[in-house]
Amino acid sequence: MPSVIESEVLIRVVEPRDLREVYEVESMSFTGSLTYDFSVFLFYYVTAHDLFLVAEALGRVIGYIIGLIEVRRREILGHVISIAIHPLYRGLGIGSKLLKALEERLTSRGALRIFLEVDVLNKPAISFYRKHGYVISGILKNYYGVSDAYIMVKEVGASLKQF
């Protein structure tokens, strides 16, 4: 594994040239039906724009995170769509750095809550999100086909913003 420390990792907005490496990270991080098709990254490149971030080190993409802003019942919500770190670079704080950067962008756009879905069997991810202040608020049956998902939420604002 190349030697990388957290301070050497650059978090930036994804560029078209990054999408192949993002897809490689995805393929190494998820299996089967949980793996996004390359076209999904093209879609989020267009729709998420600057809420699609990559972690770069040594000139390579070693992780990514995708978020969206959603409005429900006059409430602005942040939605973490996906996050993945190259297996060789896990445990170095890169996921935390990506999540923090996305949360800052979502809150700067008015999100008062940020939510995500996570496989109920993915104990490391659940622990990661709990460490960052997310709590389980519900369950989605068969979200991943044969597996359920927890909905996890983090409150980031003091009061509901209304239009």
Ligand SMILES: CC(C)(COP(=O)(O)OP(=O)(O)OC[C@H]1O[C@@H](n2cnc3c(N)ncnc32)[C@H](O)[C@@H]1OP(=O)(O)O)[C@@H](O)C(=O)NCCC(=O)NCCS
Given for the second form:
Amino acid sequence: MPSVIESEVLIRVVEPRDLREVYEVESMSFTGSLTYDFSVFLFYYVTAHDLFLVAEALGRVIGYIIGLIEVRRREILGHVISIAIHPLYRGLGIGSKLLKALEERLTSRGALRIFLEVDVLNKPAISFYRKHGYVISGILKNYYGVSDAYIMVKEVGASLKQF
Ligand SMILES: CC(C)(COP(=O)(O)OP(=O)(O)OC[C@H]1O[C@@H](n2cnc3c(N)ncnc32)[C@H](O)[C@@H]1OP(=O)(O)O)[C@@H](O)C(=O)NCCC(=O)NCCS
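Okay, that one was the form predicted alone. Can I see the form predicted in complex with the named molecule too?
The next block holds the full complex; its first chain is the one shown before.
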């Protein structure tokens, strides 16, 4: 495994030239219908703007995160659409770096709560989100076809800097 330390990881907004490597990370991270098509990344490149971030190390994209701002019942909400880290680079704090960078951008746009959906069977991701202060607030039956999703929510704002 190429050695990389957290300080060598650059978090930045995605560029068109990154999309192929983003898709490679995706393909190594999800299986079957849970894997986004390449066209989905093109779509979010256009719609998510600077809420589509990548982690770059050694000149390659090794992780990505996509978020959106959504308004529901007059409340501004942050939505984590997806995150994935290259399997060789997990457990090094890179997912945390991406999530914190996205949370800062979402709160700076007025979100006081951030939510996401996660497969109920995806224990590592649930643990990851719990570590970052997200709590399960509901369940969406058959959200991923056969499997269900938890909705996880985090209250953000003044306390965000603690993480
Ligand atoms: C979930 C994911 C993004 C985490 O990224 P990461 O860079 O490996 O996570 P970090 O190193 O920042 O871990 C932060 C904390 O999350 C938790 N965590 C991360 N991976 C974990 C695992 N495999 N099992 C249990 N807890 C885990 C731990 O609490 C960890 O803190 P610690 O290192 O002090 O124990 C990564 O595992 C991944 O890409 N998974 C595949 C794609 C996916 O499932 N995405 C989520 C879809 S909703």
